[in-house]
Amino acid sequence: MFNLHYKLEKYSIRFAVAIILVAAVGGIVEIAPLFTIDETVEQDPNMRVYTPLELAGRNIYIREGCYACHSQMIRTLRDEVERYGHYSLAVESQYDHPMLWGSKRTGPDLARVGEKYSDAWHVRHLTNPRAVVPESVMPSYTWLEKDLRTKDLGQHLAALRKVGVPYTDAMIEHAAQDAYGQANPDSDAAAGVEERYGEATHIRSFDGDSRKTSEMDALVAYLQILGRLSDAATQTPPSAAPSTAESSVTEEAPDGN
């Protein structure tokens, strides 16, 4: 069996190659153009990246399988826009590795849930959903009050930088400290978070207990930033306002394209 020069018959090899070729083309044709899509979609140079605490929260969201029941993608349909807010733009998930658009709404869409409810509401709702929403079928997440593991968040940021998220050296170096600082507004570490991630960053104790940085802090921090990393959706895009479309042409395209 293991004589490697066993002559694989040409016919079946050619057949296998044909299957791959026939099957592969559809995928290439559809996916390849998406990698040059940046030229066609709205841009937001001011969009910020997730802070280490929010990223940790996002990873908890993934760990607990929240995406199985909650979408993060508001479609361009009237009822969805009225229920959940402005439809989702491509740019808003440009730093999402992986994306969490979801495929099923057993619970409501969360693309713009950020700042819609208070931190205290989220903590109560996550710990005992039916205490807040009696008809909810969400699990009770009673195990999130444990300490958040922060020491390797720098490595997480570095890995994300490898796949294209613009984290700076300073962000990577201070990741663990920033995670702590964001949930402890009175600590010395808080100032660094604002400096690195901007003034609009939420810096507060999300779970109401400033003695420790818990997984609950991280998850609520993540939920509160959903839909708020970019203001591309709240600003009226030039192409959507017909009357100003022509005049805006001159304002646009500083790169001359």
Partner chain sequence: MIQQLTKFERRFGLVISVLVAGAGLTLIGMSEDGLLAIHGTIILAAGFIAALLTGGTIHEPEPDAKRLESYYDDPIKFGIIVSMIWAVFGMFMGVWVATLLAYPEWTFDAAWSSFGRLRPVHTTGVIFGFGGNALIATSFHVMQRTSRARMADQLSPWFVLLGYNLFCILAVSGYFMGITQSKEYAEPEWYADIWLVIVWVAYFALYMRTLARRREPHIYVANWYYLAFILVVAVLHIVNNLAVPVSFGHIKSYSAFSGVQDAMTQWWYGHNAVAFFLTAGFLGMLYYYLPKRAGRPIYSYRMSIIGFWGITFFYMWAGSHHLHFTALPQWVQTLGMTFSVMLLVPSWIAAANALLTLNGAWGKVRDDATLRFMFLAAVFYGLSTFEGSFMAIRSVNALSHYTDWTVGPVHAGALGWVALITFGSFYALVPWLWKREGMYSSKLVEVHFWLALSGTLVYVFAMWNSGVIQGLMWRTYNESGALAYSFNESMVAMHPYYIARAIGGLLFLAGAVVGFYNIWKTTKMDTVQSSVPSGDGLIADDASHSR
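What I would like now is the form predicted on its own, since the data block earlier showed the form predicted together with its partner chain; can you produce it?
Only a single chain is listed, so you will not see partners or other molecules.
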């Protein structure tokens, strides 16, 4: 074994060329599929974008490290499809910057948690997880009741437009107003949210307190839209999943954690 290694080092130029060739093979295997990406990634012309409130909630989700315990990527294993729903599609993450797929599951996958539970359930779960899931190891997030910062949401939307998210000038201009209007359905600003983001947009007081727009409003709004930005998954039967493994080796807590 060592003699072979010494012989390879003796002819350093040949050795370097061999390394380059081997590395090139690995690079080709990774790069070649990108040339056919337009044929393999699903298309959904009706996919909607995150509202400013939902986007703010996504930022809070990242800030609080929720992605460290919850993945957002349902794999094609039969047990995952039966538990969480249709396996995740690439098109569903096209407006996610950064993507939050993940592989660690201390708690359940959240890719399709939208509307699975009520707003009140989410608020209680975030405030006191063990009140709804006794075995939960999730910390409480009582500080999310504080006021949501909205003044820089327009700048965030503008930055996302530069990387391909189709936010309009009106969406960017009214970002702070729309964040307030989505969480306050009785306000004059609510009508503008529906006009810019569509009738399917959830417009309600997510934390149950219409006197203010809180970080809790934003995070619950984000959780309630997960898996509902696109209907591409409903057009591909879950039975089409290529893998039919009976179980996954990933350890995770019960639903609701």
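Since we're looking at a predicted model, the values are computed, not measured. Numbering follows the first chain given and starts at 1. Here the rigid core means the biggest group of C-alpha atoms that line up within 1.5 Å when the two forms are laid on top of each other.
Given a superposition on the rigid core, I'd like a yes or no on whether G198 shifts its C-alpha by 2 Å or more between these two forms.
Stays below the 2 Å threshold, so no.
Quick check: I62 between these two forms - does its CA shift reach 2 Å or more after fitting the rigid core?
The answer is no; the displacement is under 2 Å.
Supposing the core is put in the same place in both forms, how far has the CA of G27 shifted between these two forms, in Å?
Residue shift at the C-alpha: 5.2 Å.
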